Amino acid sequence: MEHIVRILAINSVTHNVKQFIIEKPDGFTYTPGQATELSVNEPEWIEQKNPFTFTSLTDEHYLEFTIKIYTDHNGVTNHLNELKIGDELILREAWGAIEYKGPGYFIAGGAGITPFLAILRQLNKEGNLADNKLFFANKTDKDIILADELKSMLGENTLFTISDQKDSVHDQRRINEEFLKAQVTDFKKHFYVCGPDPMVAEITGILTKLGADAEAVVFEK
């Protein structure tokens, strides 16, 4: 099923990362870390199908999606970059693979925090984010989305890891082996795990060499 729906606002998060604030249809729900597919409402965009990861709560009265601007080519995001408050998408039902399945730890590189979003904004309203830890991976300290809410929310359970900075207030380790036999106390726990494909096809085999349960590594198939 498909929705027209307009744009009521539109945010800076970092220097290539916009919130795109739209309205919520009646009756629409999904689980924190699904994703749908948005096309601009316009005659030579619509068959342009995007995913895209919901970043609001829930039993919010608008729709959140936190959207990473590739103005390199001329795709669906140097689009959005260019639309206005008022321009409408087309909204599709939501799917998607990532839900949470209980305490654990979630890895993401870049974008990939998006669905990592909704699902931490949701345990944090419940009191429930005590047991997680996020490890967050970056080229550049100006490339962490949305870092002091998730520290807000997170503390010490958030370390920020920078790849291309070597000034970085942050770690500079990659996430690899070592770093996950280091930062790991229990690989009995879950593991939620979202960025680049190479990156969750490394990690995921790595969790499992160190004893994670297959069941137990949720990324989105």
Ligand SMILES: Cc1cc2nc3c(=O)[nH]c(=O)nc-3n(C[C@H](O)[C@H](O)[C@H](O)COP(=O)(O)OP(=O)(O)OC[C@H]3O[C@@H](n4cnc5c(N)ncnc54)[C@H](O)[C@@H]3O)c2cc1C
Contents of the next structure:
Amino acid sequence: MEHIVRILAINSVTHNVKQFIIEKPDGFTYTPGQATELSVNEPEWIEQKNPFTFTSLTDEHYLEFTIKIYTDHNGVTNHLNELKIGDELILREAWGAIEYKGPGYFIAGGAGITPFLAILRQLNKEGNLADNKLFFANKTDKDIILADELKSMLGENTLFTISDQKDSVHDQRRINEEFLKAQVTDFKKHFYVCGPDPMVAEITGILTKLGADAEAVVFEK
Ligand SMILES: Cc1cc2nc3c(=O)[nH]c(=O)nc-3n(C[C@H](O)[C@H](O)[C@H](O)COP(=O)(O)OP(=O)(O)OC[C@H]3O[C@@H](n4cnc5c(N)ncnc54)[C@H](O)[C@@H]3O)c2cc1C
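Mind giving me the form predicted together with the named molecule, seeing as the form predicted alone was just shown?
Complete assembly follows, chain above in first position.
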């Protein structure tokens, strides 16, 4: 089923990530970690259906999406970047991307944090966040989506890693086998991995080798 929904607010999250607050149709439901296909309600854009993850708490009266904008070509996110309050999107059914199955390790790259943002916010609200750890990889400090919120929810259980900024205040290790062996105390816990294809492929490969079972979603090829 398709719903035409209006944009209620647009906020800047980082230099290339925006938060879109949109209308929530009556009775619309989803679970944290789920995504949907969105398109812009303009004739030439309706068929451009791209997946995005709900980052709102499920009981809010609106829906929130946290979207990385690619301005280097004329794709959907570049067009979303030009939209204003009151413009319309087409919202479709929610479908499963990543589901929380129990305490463990969340490993994200860039916009791959979005399903975890939804899950972690919900767990935080319910007081069930303890025993979860986040490893969040980005190129530079300014790319980290909602660093303060993540830190305030997870405290010491947050680890940001930075790959392309020598003077970063954060950890500069790659999330590889050596890193995981050093940081993970229990490979029998749940692992949730989301990010660009090469990162997800490498990390799930290492986790399998180390005896862990990972749920993974690829965000970009
Ligand atoms: C289940 C799921 C959930 C997702 N949830 C989110 C989310 O919540 N937030 C979010 O930000 N993303 C999310 N994504 C990723 C998101 O769907 C894509 O980033 C988005 O669809 C990109 O759309 P686009 O049309 O702007 O770019 P696309 O055309 O799809 O291109 C995406 C990538 O390819 C590069 N690229 C493609 N064509 C060109 C070109 N001609 N020139 C230069 N570069 C090019 C872009 O730079 C970019 O790296 C999700 C993906 C999946 C699978």
